[in-house]
Each structure stands twice: as structure tokens, then as C-alpha cells.
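The chain that follows stands alone, in the form predicted alone, written as C-alpha cells.
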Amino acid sequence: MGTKGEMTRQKIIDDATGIFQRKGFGTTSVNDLLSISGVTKGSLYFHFPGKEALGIAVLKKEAETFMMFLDDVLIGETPAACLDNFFNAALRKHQGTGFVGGCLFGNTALEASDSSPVYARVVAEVFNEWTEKLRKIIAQAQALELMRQDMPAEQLAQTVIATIEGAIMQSRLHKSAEPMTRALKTLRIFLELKIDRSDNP
């Protein structure tokens, strides 16, 4: 167990994550952060020199969590099954939130790309690492002829991410699983995934 100071710092990060995800970094005020975390302004500034520093800590913590999520769900008896399991897990993840909040990294990319280079750099690293994880799986699937082979693995990985991010946005807007479900079905067709359905009831 960490010290009291470490636990307070982590609580601030955890409490700030949800409000940053819902409201964005720009429109979330210091008073919002104080209200949601229940700490004093002195305590907040003791742990973080400003809102941007807290925002970076949130993004980095969520990046670690997201990469662990990817490692946990990119599993299966074949590389194609790994991708299919990832698609199913992504849908479940957002269904679990009622399609509230969306993807923190997608949200921040839209919000910060033109206004906050610091946030943009952190998010770009997340997307680069996500792309690389998918690229490796896709290349393995292509080598085994379990999906289309006429496009580079990296290009397909980028297309998967772009499609999923757009689908998350649509499902968040409509508060419905249908846009994500439809987009993931289209991705499976586009990628020409060959999956043993006996492993995916």
C-alpha cells in the first residue's frame, strides 16, 4: 500500500479521469476537479503544478490501462480470432458504459490536436502503440492466409482503428450499440477474416 500522499495523488487522477473524459480537458475547470475529488486547492497543487500536469498524468495512466486491455483481449487460437476477440471486447467495453464518455484518446485527439501539443503528443504515442499491436497480429494473420493480403498490415491496422473510433463516436451520439455493431461487421468483411466460428459462439 502506498503512502497517504501517494493514495491522494492516485485518487485525484482517478476522479479526474471521468470528468476529463466527459467534459474534455479544455472545459473542465479547476473547480470541477476540486468538486469531483473533494480535495483542497492546496492539495491539488501540491500533487500537480497545474491542470495540464494532471491531464498528462490521467492520459498516461489511462494509456497503461488501455495497453493492458489490448494485451488481455488480443488473444485467440489464431491471429484472426485474436482480432475478432478484440472487436467483441471493444463493443462490450463501450456497452458497459452505456456509450457515455466515448474513447478518451479519440476525444482528446479531436480536442487537443490544434490547441495542446503536449496532450497531442501523448495521445499520438497511444495511437502509434495501438497501431503496432494490431499490425503485428494482422501480419501474422496475413502470413497464415487468414485475412486479405493485398494491403500492408500497417495500413489495415490504421483502418481498423479509424473505423472503430468513428463507430464509438456514432454509438456515443446515438447511445446505441448499432453503429459499433454494424461497423465491426463491416470490418470483418473488409478484412476477409477467416474465423473458426466454433471458437466464437
Given for the second form:
Protein chains: 2
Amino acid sequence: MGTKGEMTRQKIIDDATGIFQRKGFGTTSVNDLLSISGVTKGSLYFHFPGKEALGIAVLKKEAETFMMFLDDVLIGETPAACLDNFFNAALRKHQGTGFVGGCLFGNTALEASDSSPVYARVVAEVFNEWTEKLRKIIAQAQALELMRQDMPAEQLAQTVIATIEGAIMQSRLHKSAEPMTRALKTLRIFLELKIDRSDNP
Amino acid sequence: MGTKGEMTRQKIIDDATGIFQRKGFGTTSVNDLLSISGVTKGSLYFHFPGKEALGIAVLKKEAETFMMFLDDVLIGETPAACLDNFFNAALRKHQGTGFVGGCLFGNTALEASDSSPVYARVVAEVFNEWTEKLRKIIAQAQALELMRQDMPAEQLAQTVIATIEGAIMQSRLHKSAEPMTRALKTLRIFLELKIDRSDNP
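Switching from the form predicted alone: structure of the form predicted in complex with a further copy of the same chain?
Then the entire complex follows, led off by the chain already shown.
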């Protein structure tokens, strides 16, 4: 595919991202996609066999962006500081949108789990990768005794992600930072995360 | 309204519940509702001014059922046992559906938070009532030293609900009891819940 074709394809994906995020994959129609991107039906179907293929392309692009976000924010002097930075960044990310939109992967999980196995598979893969990234950092923090060690790192990683997804839901519902702030504060205590030097002799 | 009218109204609500749960409030059309309930458009609009009014009636009925469920399962010899029973019952409830459908209130929170303030208000009220029921039991368990006391009961109740909602999302996505089972097991440890007599001298 030539450069112009690739640019059109990217533009369709970019334009579709916002409307899929706002309306969900099920409710967004092909006509919505045509009117937002301004391309012809012929051009849309030239680049994507159908709405689902475009939806998957959007999800995969957003997944890449999210994995880069995780790598960018899981940084710090210690593994415990990495986790703490990630918590702060997750809050800032959603605060930055005024708690509108939420987590595309969480939204799609609830929308697609029962009805769209193709979407569900991509979203499950995103959650698996996210879990693995947290699991590694948690295992490192445990090895350095910078957090509790009485549960496997994978179990803790999965529970952290569940809590964050539920807290995003509550912050979106109330359009308030409080549910996320409170859940993250509680998680830090639950995990016995040693971040300050004073905690970390 | 006479008995027959009331029965028709209830039947419309009951028939609408399943399709709203499966398809969401946004995607379900008036035609879907007519074909599933078998009533005429005139009858539907006689009982409900529109789809949203029917949706709210369904949400309120489901909220009543959920509050009765909570009262039924938040029982036990001690407040800690009440919480443990609730955790077990929540898992059984979703296991019973094969992790299809999930939590109507969580689904509606994600669907309606940004777009349908009327739905969002009803769902926020459900979460507030749920939080209050857990807060009371947690405060009692804390007073009896049957769980950790270093955080306010309300903060713990909100975090428990966030974790459960996120875990339901993951169990639905993977069609597996494992995410819920694991999150609830982790919560019991995080909360330092003393359930067994051996823990509770």
C-alpha cells in the first residue's frame, strides 16, 4: 500500500478512535464512521473489511499507546517507587480527561465480553500484558522487601488492576477524583508499599 | 391504574430487563422492546413516556432486588462472617450465570456515566446504598477487632466495591471464576478478616 493509502488508513483509525471511545463499538454505526472521517464508503471498505476490523485496528493502536504509557510511568528509584509513580500517573491520566471516557479496555471488556469474542480476545491480551508488567515490578519490590511478600506477585497484580478498573468506574460515575484517589491510597496501604526513605531503612 | 394495567406494566419491565442487560440501554431500540414484550407501541407509550423512563423503571426494580440480595447474604455469626458470606454469595451469583451479563449497575455506570445523567444518578444511588451497607458491617467488624482498623470503614467499603466490580469485569472477560475468586481471596487477606474461630480467640 502506498504512502497516501497508509495515511488514509491511519486517518480513518484516528478519527474512529474518539467515536468508538465515546459511543462504544456496538452503538457506533458505519454511517457515524463515514461522517466523522469524511471518507467514502468505498474508501472505508477498501481499507477495512467491516466495522469490526476497524474496531480491532483502533483497539490494537490504543493498546500500543497504553503499553508505552505503562513503560513511561513504571519508573522510579526502586520497584516500589515505580508502582507509586504508576498509581499517580493513572490518576493524572483520568483526571486530565475530567473522568470522561474512562478506560477503553475496561469499557470494551464490559461491552464485548458476552457478544464479541474478537474484541474480547484483544482486550484480554491487553489485560494480560498489563498484569505481566505489574507482576514483574511487584516481584522485584517483594524481593527487595519493599512491599508485602505473603501473596504471589501475579495475584497482587491482578487484584491491583481489578481495583483500579473499579475505581475508574466510580470516578467516572461521580465525575470526581475521590474514588480513584481513595482506592489508590488504600492499595498502597494494603500492599505495604515502602516508598519513603523513612519507611525503607 | 387497574390490576390489568399494572400487570402489563410489570410484564413490560420484566421483558425489558433481559434485553437491557444483554444489549445495554443505548443499543436497545424501541422496536427491540416491542418485539420482546409483544405489546403495541401504543401500550408501551401508555405505560412509559419513552425508552429512558422504561430503562429507569428496570434499573430501579433491579436495584430493589440487589438490595434484598445484599440483606440476604450479609448475614453470619459475626460481622466478619457477614462480609465473608457476602464475598462467597457474590461469586456464586456470577458463577450461576456463567459470568454472562455481569453487574447491571457496573455496566450501566460505564455506559451512561458520560452520556445519560438520569441513568448515572440512579446507578450512583445504588453504589451509595451498597457502600453504606458494607460500611456499617465493616465498622462493626472493626469495633470487634475482627479486621484491620487502620482505615475508615467507608474507605474500605468503597475499595472493596471497586475491587469486586473490576474482578467481575475480568471474570466476564475470561469467562472464568478465577479472577473473582482470586480478588476475593486477596481482599480477605488485605482486610485481615478474622473468620475462623481459630483466628478469633
